[in-house]
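Given as structure tokens, the chain that follows is alone and in the form predicted on its own.
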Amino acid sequence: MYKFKKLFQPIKIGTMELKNRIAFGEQAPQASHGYITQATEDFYVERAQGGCGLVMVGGICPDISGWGTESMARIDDDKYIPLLARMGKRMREVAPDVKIGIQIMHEGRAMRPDEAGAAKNLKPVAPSPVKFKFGVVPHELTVAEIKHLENQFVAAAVRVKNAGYDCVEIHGAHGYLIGSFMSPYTNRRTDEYGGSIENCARFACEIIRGIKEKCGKDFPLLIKVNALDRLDKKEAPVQLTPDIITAIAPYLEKAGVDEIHLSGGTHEAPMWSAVGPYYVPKAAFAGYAAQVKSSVKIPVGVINRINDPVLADELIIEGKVDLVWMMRPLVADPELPKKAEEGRLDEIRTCIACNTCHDILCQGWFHETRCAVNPDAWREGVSHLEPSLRKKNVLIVGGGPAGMEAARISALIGHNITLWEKDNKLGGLLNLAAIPPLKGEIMSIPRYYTSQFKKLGVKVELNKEATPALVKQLKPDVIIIASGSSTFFPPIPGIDKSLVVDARKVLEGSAKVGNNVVVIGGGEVGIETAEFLGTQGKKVTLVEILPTIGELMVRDVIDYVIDQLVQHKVEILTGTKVEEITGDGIVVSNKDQQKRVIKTDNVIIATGAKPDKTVQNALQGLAREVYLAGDCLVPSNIRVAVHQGNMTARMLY
């Protein structure tokens, strides 16, 4: 068993002494009209109980010109306090050793005016004009609105801790309002806020010394920063680096900042975005906050992309950082602290970095999110289980995530629970999805719930298949069929033919290929199969009848497998029609009606998935009860599987 040396250590921030080094970094607050709400407060709740040292609220509008949406949390009058103190008050009630804080952030140049759910009649605000990608171009401040911002930052603060809150966070990262003060791309003023390092820097510090005048030293306050933008080079040539933030953190330390944690990126981003998809490194941005922690005495922190507290461990023993920031890995499982602090590492569920949550909640523009492999998170409050009244033996068929939450929460519920998997090993479709480049830690999935059946009793079988008579002898109360899905072949002329290959088999090996292939199917499995074949050096062409690839792909993942694509010389027909599959290739035709004929030695069909009704024919009417959940039901992704997986579970009782 690992056995920590720094990361349960108590570190002092100012005056306030962390019980360990972890701190859960800010997940945007749902809210009403500016007020948090319930889930928001339960969410907290959630995890301040979880065992981090450190809970930051966040990040919380101080000023109408920052309020991006309608749903954003706001913090710029007194009318606010009363919410906030009350989840202050229930997450020190559930944890009386939790230091808990609330972050103040402006989006500035990052609002999206125009985007549904978007505050009304509000234009963006910047140091500079300078337009956003996704945006507009903002109003550039003049010197009387930027001393009037400061004073709202201020003002904030001093509400923070009138609320009852320990220590209070500005964001100086991804591109947001003091964050573009200090970025070269986005702020290019000739005045006394922009040009020079210091300059640059002055905002930050106006805002940092006006907090600490108002809310007195011994305060606690932190920043977020970004170590670099990331921002096309050729788009922007001069941007923040790391080496312009370690010249800027000496400032905000002399201006009276008690901590500064680093994360990297911004929304304008191409790839590597300010929530860092699993194609990010583990730990990206701690060897800058190394750097940064050379030129400073206070103590630095980083975040992103940091799921496994052995790493973190590891960061801090090797002196890069003194301590580690999580908000994805504690939504995916808020006991991750706990777990690891006992002992429980099998046990933690591991955040896999698909980003589900950013993409559901930058497409509902931070209304409500998700997490794929934690169907709990924002609903604590309506989630809690209670035990079933009468006890039944429920049979569980299929072993991928949507069985297995459902086998999971049938047990927490008290039921007696048989899992049948047909094949040797659980997973289900995870198993292939974790075979593309750099998805194998979509398999921490099975390693979880395999942790959580040994705790929960759950029998397992595997190499199992459900026919009638086993399930005859086995006489269950209750059938939760989960037998997956199969893949769609559509009828295209010639799809019967020898060189036509299942998807599925070719990454799980069990099809071999030829070098010159085509992909049918521009989906989700058939860009993965492409760019898993292209890394082995074959010809693929991805064909896709729709304008483009990837249109339910999280977006945060969509350009990067793209631009791997691209790397790997696929050819990339959208718009294209499959007109007949021949004895050596197949025949398209585009928008147009122009044909072509491509050669190939195999045409992969990657072109969806239809559920498998085998098992459902097969069974039903064999138990009182019988359900369907996940892709036997409707086909889907990880997130809808296992959320599913969950609900079917609670309909037991």
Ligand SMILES: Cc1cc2nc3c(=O)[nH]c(=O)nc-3n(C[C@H](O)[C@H](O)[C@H](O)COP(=O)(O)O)c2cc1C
Contents of the next structure:
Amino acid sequence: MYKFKKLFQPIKIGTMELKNRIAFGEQAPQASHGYITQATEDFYVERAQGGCGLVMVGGICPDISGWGTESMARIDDDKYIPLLARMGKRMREVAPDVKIGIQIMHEGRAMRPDEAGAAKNLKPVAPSPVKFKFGVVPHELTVAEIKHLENQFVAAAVRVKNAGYDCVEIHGAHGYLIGSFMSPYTNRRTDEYGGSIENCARFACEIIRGIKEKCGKDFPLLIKVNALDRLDKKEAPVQLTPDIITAIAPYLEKAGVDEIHLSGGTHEAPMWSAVGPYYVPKAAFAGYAAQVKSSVKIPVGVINRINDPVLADELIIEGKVDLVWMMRPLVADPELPKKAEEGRLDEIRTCIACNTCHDILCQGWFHETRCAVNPDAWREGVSHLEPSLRKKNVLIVGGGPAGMEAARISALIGHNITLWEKDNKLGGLLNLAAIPPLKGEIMSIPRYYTSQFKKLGVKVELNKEATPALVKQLKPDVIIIASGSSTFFPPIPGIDKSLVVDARKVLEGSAKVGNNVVVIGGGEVGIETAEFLGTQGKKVTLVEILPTIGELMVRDVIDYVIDQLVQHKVEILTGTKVEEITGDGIVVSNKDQQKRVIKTDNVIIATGAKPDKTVQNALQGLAREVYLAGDCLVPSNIRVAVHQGNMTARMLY
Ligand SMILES: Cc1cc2nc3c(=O)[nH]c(=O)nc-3n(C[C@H](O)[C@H](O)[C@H](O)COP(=O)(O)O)c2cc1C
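Just the form predicted on its own so far, so send over the form predicted together with this ligand.
The complete assembly is shown below, putting the previous chain first.
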């Protein structure tokens, strides 16, 4: 068993002592008209009792000019204090030894006034009128306006203190207002707020000094900054670098800040968003944090893709950072700190960095944020389970994500659970989803469920087909069928030819294909199959009938996979219909009805999935209650499958 050396040691940030070195933060709270919602309160209370040392409530807006969307929380008026205070009080009640804080965040030029959910009639503001790639040219702040905004940050910090929190943070990362002053890409000013390092740090420093003056020197103040912007060098030849932030850090320290933690990337950065998807290396900013740490004496932390407590411990042992920040990993499993400290590492539900959580938020809808692996996230207040008063024998058919989650929840309610999986391992389609490059972490999902099944006494039987005879022997009260889906083969002439192969078989390795292949279907499976084959040096053509590929994929991921396809020279044909599959290729037509013949060794079908009704038809009527969950009901993604498994099992009270 791994023995933690540093992670669970206390650390001091200014006058505040954290019980350990795991900080949760920062997740923009969901709000209604600026007021945090009940769901936000329940979400943070759950995080507080999970065992981390500090809970930093995510970005709350100090001024109307930075109110990115109507569902962003505000703190520019005392009327917002009571709800924030109540949330803090509840956090303290459940976890008296956890420290709590609020991050103040002004979106600056990154506001997108035309997006759905955006606050109306607001003009983004910034140090300089540099157009935001996905928005507009912001208003260049005058010095008087800068001073006004500094005062707004200070007033917001005073409200944080008055609401009873232990500390306050200012958001200086990700290209938002404070960060945009630090980056030479967005700060082109020639007055005292631009040019030199000292001038670029001035806005942050004046806010820090103002907060210290009004809240008191002993009220801890933290800042999140970018190590680098990661913008396209052609579009932004001059931008924020680790050297610049290392030079800025001592000014922040001198102004009075008590901790700095490093992030990176902005909304304009290609691929590597500030919320690193699965393809971003873990702890990618830790080296830069170490560089910044060498220039200051205050504690330095790091965030992004640190989903493993052992890695977190190692970063501190190596002296790269003093503490570690985790956001998505504690959304996926708020109890990660507790489980790690108690040596229950295999029980941690690991964040797979699929960025489902970020996707909907980026479209302006804070209230629709969801976690693919933790269906209870943001539903904490309504997800409580009571023990069932009628213990039932439940048979779950299928050990994919829906079946596993259904088994976990029904066991938690108190039923007797048997899970039959026809394969020799749990996971279902997760076993295939984990095969494309860099997606191996998906296998942490079946690992987590395996640990839960042991703990909850779920009887798992592998290599077991659910035949009517076997089910009759078992006599379950309830059957939850989660038997999955099969590939949908569209009615294209020639689809039955021998060169046609199911994409699933290609990924699992049971079908070998030639060196020149066509993949039909530009959804997630088709794209990842093309990428997978491209990495093997095969010549791949990807054909999609819609005008774009990856239509339903997470936006942070699609840019990356398209880049991978380009790198592997995959030819992408969109708006292209497959008219016919011949003995040695396909005939396609484009939107102008022009036909083209593509010679190929194999045609790989990735045109979606259809529910597998075989088990359902065979087992109908063999138990008092029969339910369907996951792909055998509606083929979809991991999130939908896990959520359906969860909701279905909740029917069994
Ligand atoms: C849904 C969502 C909301 C976020 N809101 C904020 C925020 O309000 N303030 C902030 O500094 N970062 C915010 N972030 C970024 C995270 O704090 C963090 O920097 C990022 O997710 C990478 O860290 P992680 O791998 O630990 O999640 C948000 C990220 C997500 C996914």
